[in-house]
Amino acid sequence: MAVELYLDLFSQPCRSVFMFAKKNNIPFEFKKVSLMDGEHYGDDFGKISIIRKVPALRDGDFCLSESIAIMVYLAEKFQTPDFWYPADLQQRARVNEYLSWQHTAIRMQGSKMFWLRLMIPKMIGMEVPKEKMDGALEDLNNSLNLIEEKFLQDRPFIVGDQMSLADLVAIVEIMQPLGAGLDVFDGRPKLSAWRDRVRTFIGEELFDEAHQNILGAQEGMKQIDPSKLELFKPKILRLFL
C-alpha cells in the first residue's frame, strides 16, 4: 500500500521529501495541502497532523510530521541505498551534524530572506527597513560561508563522495532565496558546482519539477489575492520583523 504524503512544494521541507520519495521510487499518494489557502488549518488535515505543518505522512493508521523524521522513516521502511543515511557510525554522525545545525541557521535565514524580499512587500504591502534587510543578508551569507567551509570543504558532497540526506535538505533551503530574486550562487563557484552535482544526481527533470513553484514565485505573487495572508499577518510580522 502506498503511503500518503501531504505536501506543498512551495515549502522547502516538502520539496526534500518529494524528491527523496520520487528518486527512490517509493510508492506514495501526493496529497496537496495549500499553505496559501490555509488548508493546513482545516479539520481534515488536523486529523493527520495536530501541529498543522507540512510535510506530513500517513502510512495506514500511522501519522508522522517533520521532514527529516519522514525521510528517515521512508529510508528504513523501503530500505533505500545506504548513502542516504549511512550505517557507518561516523558518516551518519556527519549527516546528523548537518541536519541538527541547519534548523536554526540556513533554514531560518533562507526563509527570512524570501519573506523580506518578496512576501512582505508584495503580499502585505510593507517596505522592509534597510537595516533589517542588511542584517538578514549578512546572517544568510554567514551560513552559506559555513556550508562551504565547514560542511563541504573540498568534498563533492557534505559527507564525502556520495549524496546524502544532508545534501538534499541543504539544497532546498539554499534554493529558497532564488524565489525572491536573490541569486545566492553568484560569486560562489564551490557552492554552484555542488548544486550542479546535486541536481545531476537527483535528475534534472525531477529537480526542476520540485523547484518550479518557488522559482516562479515572483510571477506567481501577481495571481494571489493579498487578503489570503491576513490570517497569517500577525505571525509573519512577529517572526520576520
The other form holds:
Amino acid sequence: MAVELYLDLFSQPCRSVFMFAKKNNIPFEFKKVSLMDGEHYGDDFGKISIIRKVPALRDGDFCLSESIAIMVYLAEKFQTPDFWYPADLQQRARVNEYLSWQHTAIRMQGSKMFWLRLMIPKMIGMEVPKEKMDGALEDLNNSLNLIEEKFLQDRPFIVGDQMSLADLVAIVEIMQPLGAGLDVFDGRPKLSAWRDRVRTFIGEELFDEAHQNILGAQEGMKQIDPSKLELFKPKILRLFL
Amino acid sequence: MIYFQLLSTVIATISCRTHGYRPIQYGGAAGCAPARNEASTYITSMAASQQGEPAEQLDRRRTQQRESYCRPSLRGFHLADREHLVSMATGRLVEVYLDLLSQPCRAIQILLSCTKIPHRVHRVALRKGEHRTAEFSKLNPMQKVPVLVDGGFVLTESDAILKYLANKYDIPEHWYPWQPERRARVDEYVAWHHTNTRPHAAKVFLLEVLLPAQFGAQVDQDRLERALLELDATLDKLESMFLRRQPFLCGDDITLADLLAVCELMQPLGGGRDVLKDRPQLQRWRSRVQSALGESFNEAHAVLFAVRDRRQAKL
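Next up, the form predicted together with the partner chain, please; the one we just looked at was the form predicted alone.
After this comes the whole thing, all chains and molecules, with the earlier chain placed first.
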C-alpha cells in the first residue's frame, strides 16, 4: 500500500513535501484537501490529522502531521540521498537550526504578507491599514536579510554545496508573497541566484508544477466567492490584525 | 565488577562497529548515561498497568526493542561514536550559554544534567542585557540564548541543540528514539511546539511579569485575558491530540518533547500562576515528567521559583 499524502498546494509546507516526494521518486497517493473549501474540518480528514492541518501523511496505520516530521520520516524510510538530511552531526544540526528558526520567522511573515495583501482585502472588502502593511513588510525584510546574511552567507545552499531540507522549506515560504504580487526577489540578487539554483536542483518542471496554484492566486481570487472566506475570518483577523 | 562491565562494553562496541552498527549503550558502564533508575522503573510499571502487561515482561520486551535498534541503516553514526570517545578521552566539554529564566535554556540544562553529558555552562543574564554585549554578539549575532559551542562549532536554536546532543552522545534512547515512527512523533511535537505551546505560554508570563517589571506599568488585563484564552485552547489540543491516554506526549517514555513542553508550561509560575491548575490530566503528566527528571528539574527551575517568591513577598 502506497503512502498517502494529504496536500493542498496553496500551503507552503505542502509544497515542500510534494517536491520532496516527487524529486525522490517516492511512490505516493496525492490526496487533495482543499483548505479554501474547509475540507480540513471534515470528519474523514480529522481521522488522519488530529491537528487538522495539511500536510498529513498516512502510511498504513501510521498517521503523521508537520511537514518537517513527514519529510524526515520519508527520508529515513525511503533512504533518500544523504544531502537532504545529512548524517554528519554538524551538517544535520545546521539543517535543524534553520528548520527551527523559520517557524516563527519567515514562515509567519511570508504567510502574513500573503493574507494582508490578497486574502484579507477580499474578506473584509477593503485594504488593510498602511501601518500594518508597512510593519509586516519590515518584518519580512528583516527575515530575508537574516536568511541572506546568516543562513546563506557565501554558500550556494544553506548548509553547503548541496541542497537540503532547509532550502526546500525556505524556498516555499519565500515564494508565498509572490502569490500576492509582492516580488521579494526584486533588489536581492543573492537571494535570486539561490532561488535559481534551488529551482534547477529540484527540476524546473517540478518546481513550477508545485507553485502553479499559488502563483495563480491573484487570478483565482478574482473569481472566488467571499462567503467562502467566512470560515477563516475570526482566526485570520486575530492572527494578522 | 566495573572492570567486567567496561570490558563487555568495549567488546560490544568493537563488534557492533565492525558490522557497521551503532552500539546502543544501555547502562552506565562508560560513566556517561545513567543506569536504569527509579524513574524508569516507575514509567515501566505505569505503562504495564495501563496495558495490562506484567511489568517485568514489559521491561524485557522494551529492552529487546531498544537493543534491536542497532542496525545498519543508521548511516554515518560511526562518526558519532568516534567523536564521543574522543571527547571522553580528551575531556573536551561541550559549552552552553544559558539563562535559566529562559524556557528553552532550561530544557537544555535539564538534558545535560540528567544524561551527565560533560559540559560547561556560561550564564548570560538577559535581564542585565548580557546578550547584547559585543562579546556575546560575536558569538551569536542574533543575540539570543541558548547557544551551544562544541570545539569550533557554534549552534543556536534549542531543538537543534537538543537533537544534536541526543544524536552525538550515547544517552538513553528514549529521549530521541531511533525507530522512525517513534522519532517522527517527537519531531511532530517539536515542530508544533514553536507556534503553539511556546508562544501562548510565554505570552502569559510576558504580560504578567516581564512587561510590568520592565515598564513599571500595570498588567494589561484585556490582553492577558485573551492570552489566557489562547493558552487554554492550546492546552486542550495538547491533551486531546498529543497526550491522550499516554503517560508522556509521544508515548510510553519521556522524550525531548516533554522536556520542551514542561519548561514552557512552568514559566507562568514565575508570576504565581499555575496554568495546569484545572487540568488533572496534564498535572499528572507534569508529575510524571518531574519524577523522571529528578533533581535536575528543581535545580533548573530554581531561578524561576526565586522570581515567583520575590514577587509574592512584594505583594
